[in-house]
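Just one chain follows, in the form predicted alone, and it is written as structure tokens.
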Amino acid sequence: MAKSREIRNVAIVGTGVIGASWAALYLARGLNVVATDPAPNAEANLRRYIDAAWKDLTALGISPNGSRDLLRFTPDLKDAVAGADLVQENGPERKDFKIKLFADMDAAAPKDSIIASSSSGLTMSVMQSACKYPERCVIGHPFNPPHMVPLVEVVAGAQTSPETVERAISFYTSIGKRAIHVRKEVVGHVANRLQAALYREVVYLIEQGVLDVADSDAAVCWGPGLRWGLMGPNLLFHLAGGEGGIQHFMEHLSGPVATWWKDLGTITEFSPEVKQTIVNGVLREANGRSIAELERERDSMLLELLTTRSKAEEEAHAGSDAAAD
């Protein structure tokens, strides 16, 4: 595979919420996008989503050559991927479906292109298993909505080449994503596993009657969640250690944390009762707001946080450059 192939043409395979969000981001970065999806009204729904997302993308900063006019839609998969430098696949999470889809994309896409999957559950080793050129297949798993949330998890399959991983990380980074290299295949990759671990304890505490649904959400988003939007847990515990930093934390505070681990819930499934408790609690918490209204509220606050973080990083870099001078 030619490592130097520039990525200018992107194919979006599957234009549901994730695929449409990816498409909006790629267009805002000035890339040519060809999208495909067999669903009825797929093109109209895609263009409607992109139009709605463009306001937030404009606030975050659109590249000088970014334009919605760079989008083309085709119902033909082979046509969509035929000239792609990178394919971003967003199909249903079904093993047999994905294996065939990847084989079809692999047969039609240029041999030196990257085929990336947004899959949150299946491993690349499974999806690339019927491909003739499996070395160019990789996981590029985003967080919803991809056009706003920077994280993308890059994961190789058993037959993925190191060059593909490097190219994928470099590309995602070049368009403003925060790409992390997940070095081993695990179910759910990394960020979803972290979410699942936290949510298991949330469900356990609700089931045990420790607190209700609304208070469990408040405990996260008005407490550690605020800090997690700024720094990860390891760096935050470095601050928790005071002047001694992470070394002090490990010597004096890691013991109590390990004690809490031993008391965490071991719940392994949702009982019918706790499901209904959560459903009732969430509907009360939503207080009549529709899904669309809650999404707008989420995205508005995400935009403010991302704008603030971007300014802080620019100031930090400016300070570093001045110190170097």
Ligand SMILES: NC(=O)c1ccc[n+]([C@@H]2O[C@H](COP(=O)([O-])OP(=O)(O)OC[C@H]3O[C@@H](n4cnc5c(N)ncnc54)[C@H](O)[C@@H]3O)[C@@H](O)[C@H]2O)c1
The other form holds:
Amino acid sequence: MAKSREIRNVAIVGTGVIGASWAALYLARGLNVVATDPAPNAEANLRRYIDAAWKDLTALGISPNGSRDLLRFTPDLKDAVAGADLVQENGPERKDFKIKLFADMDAAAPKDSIIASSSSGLTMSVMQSACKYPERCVIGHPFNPPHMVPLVEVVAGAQTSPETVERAISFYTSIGKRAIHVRKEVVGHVANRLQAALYREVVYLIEQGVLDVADSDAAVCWGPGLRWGLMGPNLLFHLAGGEGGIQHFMEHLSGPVATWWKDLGTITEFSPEVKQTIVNGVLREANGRSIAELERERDSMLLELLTTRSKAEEEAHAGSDAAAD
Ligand SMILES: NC(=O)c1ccc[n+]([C@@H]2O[C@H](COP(=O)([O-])OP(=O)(O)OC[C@H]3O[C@@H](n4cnc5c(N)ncnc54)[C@H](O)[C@@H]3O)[C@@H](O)[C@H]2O)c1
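Let me have the form predicted in complex with the ligand next, following on from the form predicted alone.
To see the whole picture, the full complex is given below, headed by that same chain.
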């Protein structure tokens, strides 16, 4: 098999909320970034975003060759993608728009480059449908903001090659992302579905008068949510099984969990009343703190958590390397 293209040059197509954050991350990892967006002031807004994000990226660790000087902006899509090894697409979330955008990027990007889409809700099978080289198109769906939150979901479309999936996962991993392979196309990929499943029950419990809004948030963030930031539900239930681990959990505790499943709410829409209850409750919970203040609170704690996690992972690797010596 021919050696695949090394990824040094990245094109960012669309520099809104998600594209700007990806651009900041790629620059911090020492990649050459060419960004494009037709919006007026797009370049100034992008540079402002990157400057603001650089403080958190510095705290998380900039690569030795990472630099904001590696950014070039062009309003021209063809110019942006012409020399790209990987294109990260972050345009508006509209089906027909993305199909056309993918066809345009496909025509202008080197044919052995990867074209990854950040799309949260569209499938790659749809977006790649008008491409001449659809095998190199893949979903690389981040969590906001991608320069801080490690998860990226990699999903193939019907015409995507397995090699593209492998290359995308190994690229994202090489820059410190936590890439997962979603093996089948499902609406909303996976992480948003998990959020939606939990949120359905939160809304149901508020609607039923079981909890008020603040207590429903506390029930998540001061209990299971604290643990979910460290280990996933399967590994945590290994611990819930005591000495017998997950085997014991499955034998003795899976029954009660399945009983609770039968009682979960199955609502499929927000009633006007529950919407208003949640709006009132959240404003009480925010207690006058602005969105910007709440974001700062969240991000400073997130930074501490990410630093703690990467230190723990480094120590675990150092331990296993020493054991292998
Ligand atoms: N916002 C989120 O939390 C989030 C999270 C994960 C993924 N996503 C996905 O990321 C993508 C972008 O979402 P967003 O929230 O950043 O939207 P956004 O509206 O902030 O940004 C979209 C950008 O695309 C630009 N654009 C319009 N036409 C273009 C063109 N022809 N070429 C290049 N750029 C063009 C717009 O000017 C705008 O700056 C969507 O597919 C969305 O599903 C969003």
